[in-house]
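Take a look at this single chain in structure tokens; it is the form predicted on its own.
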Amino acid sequence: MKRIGIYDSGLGGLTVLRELQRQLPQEPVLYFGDTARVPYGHRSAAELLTFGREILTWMGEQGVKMVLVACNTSSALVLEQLQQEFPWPILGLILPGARAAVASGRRIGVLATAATVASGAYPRAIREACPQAGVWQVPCPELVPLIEQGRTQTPAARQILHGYLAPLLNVQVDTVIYGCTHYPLLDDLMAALLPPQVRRIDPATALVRAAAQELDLLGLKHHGATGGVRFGVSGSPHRFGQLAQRWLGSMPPVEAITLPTVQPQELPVRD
């Protein structure tokens, strides 16, 4: 039974898993959180490429049929290279998220990691889908650590998020993209701080819709009973399980994974 792989730096990929289980509940899943190296938002492209190669090599050994890169930073910086190197479909978040945003509005705010913002991936994808759209980006370096440390319900979380949203509210955006898969885990707080007319876009929804279409096209959909989820992390399994419990409803069994060593390589130079 071949699984759909999902990988992220930590808890954020649970938002993609949650959407996958909603849209494709019968699909067996292999989830990997790179918790020993979280966060990814300040990493270089070369580092992320090495991490991705290690994770995908391991996932290939477990027998995946498709991988969803549940990390916007990796999607922005190394997705195309990973797609060239591995034999199964590998899907990222940027393009589906951008298309969902322009279907929603024309004044689009992007909350993302510093690396995703610096890549310019979302503005490019949004303007390719709709040249008339305005795009404003805000790097949010404190949000992933806040979520990974389980501090989402604190006054500090509200204050930090309010500071990140202020520039977007000042330019009156009508749509906000969660440009990091961790950020939907703050959705209740986002909803409280944003005006009700501002639409919140979780790219995971569009990503899983694209994955379903790809599975159909390739004849890879699983038609048996629900396959369940196998969880692996590079850091502490117990810590991940404790934090994941809030979002999953119960504490999952989590394995400690030692990834294969892959020699670091630079990204190829593109013309």
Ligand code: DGL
Second form
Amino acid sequence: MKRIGIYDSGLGGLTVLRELQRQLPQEPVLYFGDTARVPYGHRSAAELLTFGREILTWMGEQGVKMVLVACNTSSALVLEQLQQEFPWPILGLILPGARAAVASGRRIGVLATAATVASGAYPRAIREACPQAGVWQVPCPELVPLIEQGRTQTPAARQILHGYLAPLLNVQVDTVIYGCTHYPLLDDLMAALLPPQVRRIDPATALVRAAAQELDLLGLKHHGATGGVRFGVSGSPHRFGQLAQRWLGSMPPVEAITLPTVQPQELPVRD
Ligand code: DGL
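Structure of the form predicted together with this ligand, given the form predicted on its own:
Everything in the complex follows now, all chains and molecules, and the chain you saw is the first one.
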């Protein structure tokens, strides 16, 4: 039984898993959280490429038929390179997120990690899909640590998020993209702080729709009994299980994984 691989730096990929289980509940999943190296949001492309190669090499050994890069930062910086190096379909979040946003509005705010913002990947993809769209980005370096420390329901979380949303409210965006897979875990707070007419886009919805189409096209859909989820992390399995419980409803079994070592290589320069 081949699985769909999902990876992220930590808990963020759970928002992609949740969407996958909603749209494709029968698919077997292999989830990897790189919790020993979280956060990814300030990493260089070279580091993210090495991490991605290690994770995908391991996933290949376990038997995967497709991989969802459930991390916007890796999707923005190294998706194309990974797609060239591994044999199965590998899908990322930027294009599905950009397309969903232009279907929603013309004044688009992007909340993302510092590295995703600096890459310019969302503004590029949004303008390609709709040249008239206005795009405003806000780097949110404090949100991933808040979420990974389980501090989402604190006054500090509200105050920090309020500060990040202020520049977007000033320019009256009509749409906000969750440009990091951790941020949908703050959706309740976002909904409370944003005016009701501002639409909140979780790129995972469109990503999983694209994945479903690709599975159909390639004849790779899982038929039969539900495949279940296998969880692995590079850090503490117990800690991940405890934190994930809140979002999954029950505490999953989690394996400690030692990733294969991949020689670091330069990111090839493209014309
Ligand atoms: N959840 C990932 C993303 O979508 C990584 C965030 C982080 O580790 O900083 O960008």
